[in-house]
Amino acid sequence: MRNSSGAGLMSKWLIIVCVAGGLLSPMQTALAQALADSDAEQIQRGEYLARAGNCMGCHTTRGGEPYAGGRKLNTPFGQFVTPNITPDNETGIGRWNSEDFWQALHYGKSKDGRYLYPAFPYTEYTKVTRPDADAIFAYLRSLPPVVQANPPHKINSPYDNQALLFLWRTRYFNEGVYQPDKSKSDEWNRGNYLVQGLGHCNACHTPRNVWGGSRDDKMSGGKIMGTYWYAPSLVSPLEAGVSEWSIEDIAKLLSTGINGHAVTSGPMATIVRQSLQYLSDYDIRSMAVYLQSLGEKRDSTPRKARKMPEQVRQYIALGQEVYEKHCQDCHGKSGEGVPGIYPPLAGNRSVTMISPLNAIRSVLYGGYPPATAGNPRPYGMPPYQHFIRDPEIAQVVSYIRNAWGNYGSLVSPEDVDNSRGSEF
């Protein structure tokens, strides 16, 4: 159900009626048209920025109306339900003004002054500039209002205490709009703004402590809170650091979800599909420039040959049997894959990361890279949880993490069982 449109839309209709009815002088007509054009331009810009921030990703539940909220986010602190941010007066933000919206984005406070929980990433959005915030608000106000009252959060005690949230903010929330680094290029600064602010990459790629606070601001990787996915380090060359990649390769991965080095999967594939593929070439390149600057260089010291105990060799040999039966036809006898179709497993950082979580989930649930304009028909992998038992999954993941020069920890059946859960 939808109610009548907001004040902004009524103003536009009023201008149209006045112009069409000849109620304005030529000068007034020109001014009114300029105002309408400016408003339309701001809304269009706000739509782009909302895409860049992937606002729809959280504020739209599966099969639901865009931006009407209702998506449930499970965390160690309880279940949060995303709010309706369409301009409905009763169930959305129809009674909000731009100051209220700025207060939420920049200060992490609701219209009534209550502290918001950082499941809404205001810890990153605080870096967003006021003009960008106003543009996003203008776009949200232009949407059709949706009448949808969403259920309340189910926050565990004692985390439902606003006083405790105040203490958390005092320790972990640093308010402030992004300030450009004058020693860096415009591209680098734009990329920093998009990655650290509007894109809120820190929300996933930063390790968290037991209170949900960031342990550092280096995006050194960690398990995504409330999910069964690991967000790799954007610094380490052993995970997702890209200091040794070309700008073009980084940009291609961000905009299409695939390049000659890597394939995005899980939550990152969703972000590419819903958000990044729609960004301008300049913004994608700027993010690539910034991300390239973060990465550390690979340690060139030769690795010493490992001596595996006989029991470990036997365990990995069992995994090889599973691989040859189920995986070899696509990924190759030596894990070389097929360029542009099936990713290589030899030398694949997503296979050898410290956490085996993503590799396990890929075997359990399969998956596809995102369908994007640059990769409209991606090849995918079927789920194997119905064909391979947990001990065999543990064995084959252990094998691919240690074959063809790969070096990773072993995986147990318990690791496989603990990796099960909802997709996001």
The other form holds:
Amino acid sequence: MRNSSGAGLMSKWLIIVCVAGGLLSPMQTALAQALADSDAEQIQRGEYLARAGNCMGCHTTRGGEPYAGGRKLNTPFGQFVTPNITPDNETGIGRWNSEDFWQALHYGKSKDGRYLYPAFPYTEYTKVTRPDADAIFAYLRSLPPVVQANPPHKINSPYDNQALLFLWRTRYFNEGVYQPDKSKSDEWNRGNYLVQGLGHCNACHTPRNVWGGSRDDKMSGGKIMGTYWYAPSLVSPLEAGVSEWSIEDIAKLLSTGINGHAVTSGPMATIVRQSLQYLSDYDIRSMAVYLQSLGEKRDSTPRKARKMPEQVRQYIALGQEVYEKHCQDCHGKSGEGVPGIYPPLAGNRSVTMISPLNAIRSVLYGGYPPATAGNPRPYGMPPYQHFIRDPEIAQVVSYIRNAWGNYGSLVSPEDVDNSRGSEF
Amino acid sequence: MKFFAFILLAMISALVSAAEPASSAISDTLEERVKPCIICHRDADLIDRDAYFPRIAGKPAGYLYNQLRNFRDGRRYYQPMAILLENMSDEYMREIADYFASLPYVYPQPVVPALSPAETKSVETLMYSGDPERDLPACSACHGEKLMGVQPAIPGLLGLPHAYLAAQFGGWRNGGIMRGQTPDCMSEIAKKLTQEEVNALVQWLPGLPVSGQLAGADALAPELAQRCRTILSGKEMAR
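Return the structure block for the form predicted in complex with the partner chain; the form predicted alone was the one displayed.
First the chain shown before, then all remaining chains and molecules of the complex.
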């Protein structure tokens, strides 16, 4: 105890000396930061960072022991089973040292030298700094070891081939810690680090090609592998790009799961509950600053109002009847909603974006926004799957996509049926 | 002076209206918040009694809370509930459980079962005496003498639709209701019953009129409390 606090004191002096001497290069900042962490502080910082990276989100099964793994991730390449990362010697990472952990997080290689599958988002975690990685490792070491042997992955041939994985890496993996952009603010850089690195938002919000590689490094949206949800673009003003939102509104959605314009649902709601609600105001604000800067501006030329064919008009009118019967009480006659309680549907981009998947699923399965410190008793949406038949769900979703100035494609009963399914 | 008083009054009223939530049309109540629940779990007058959705009004608060957590945490499996509860907190679910436990409920009229006298006798024996040879406790030993449940976590057996009872027994017999939870006393018991006994039980129960109250927690014998501890103890389940 005395030792660690002594080291802490010394390192604080070291920082002061470095700062005073004007020698604070990134390298030394990292060194000083590492030294500044006494054991307890390091573990505490690691716990926070593990939250920010939402390690638990994958490394814990529903209702299972925290960090003991066993969650199954279904992908087109096979089923991945997340490993136990508690410090148990036989079934966890008890025999790992911080070098092994760094190798996994930064280079995507296991302790035994095997390449890891990118279901583990080392393609994003590679941006995490060494002191942060060490802190996360120290935190994981501090957990009670859980004896839990998880079943092996079931990977389809030929994806179970290490040579193929090597090729994949040469094409889709860029190793390297995040390098701050000096021309941008500290907040922007912190936000970029959290969004692109630890927070691995890319893992869902970037479109994937048939090899599971990111098609670009823009977060331009895509169907989430292994789930039945569409992760909207964080760039496009037609999806979830937030260039026109205030920093406060963005921060509120991230930390509480709801704001006056929108509500998080599906996997994003879960991430708010598991991870984002615990982040500091500064970190949330930083993410908001960065996300706002990513967004493209809306095309201001007004859309030409096209005349709807009579058949389409009739189809949409049927949807209006369904809306008036089931939806209007909460979402309002003009789709105005009740901001902060029931989301508005007029102008709501998760209703109008090209993929109708999330809107259909909200009708089928309903849901509650996450219960968070900022919104502890959320109001919810009933699941209508047993009460409204597919043709009527198709009509009502088509209606809300085209009412009150909204503009979106029509939805068919087949689209509704294709939106069914869950990982549970 | 009057003019200043008027300005002051105007300012106060402006403040008051600013403090009012924009959403004054939406009531800040649990009734409003549980709308997603009652679309399925509403009163018997709206849904045929053979519908699969069971009543939740008036059931023991501890029982409801345990089921909510079981659905959320994947121990009890039902996809629509798992999706709905995914991002709920323990505190909020406790509040919702208390709310439904406090609601009055209009029970359906009993339905006379089509059972032979021998079948009826066999069911009544199981119900009130059990079968020591097969280590089957009497149903009434856990669910209360009046079968109305025991505080705080054991549900009553009366006023439930036949289809629901049959589905639950099927689930227990296949080990499919409470996944991975051991010991699971209802599953052990259901597996020891014959299919004929189950069929008779789920017909006999809806034939009983609903009367009486939940029994107090002391109604439960210690050995049964021990046998069903994972169901009763929130602590062991919380893990």
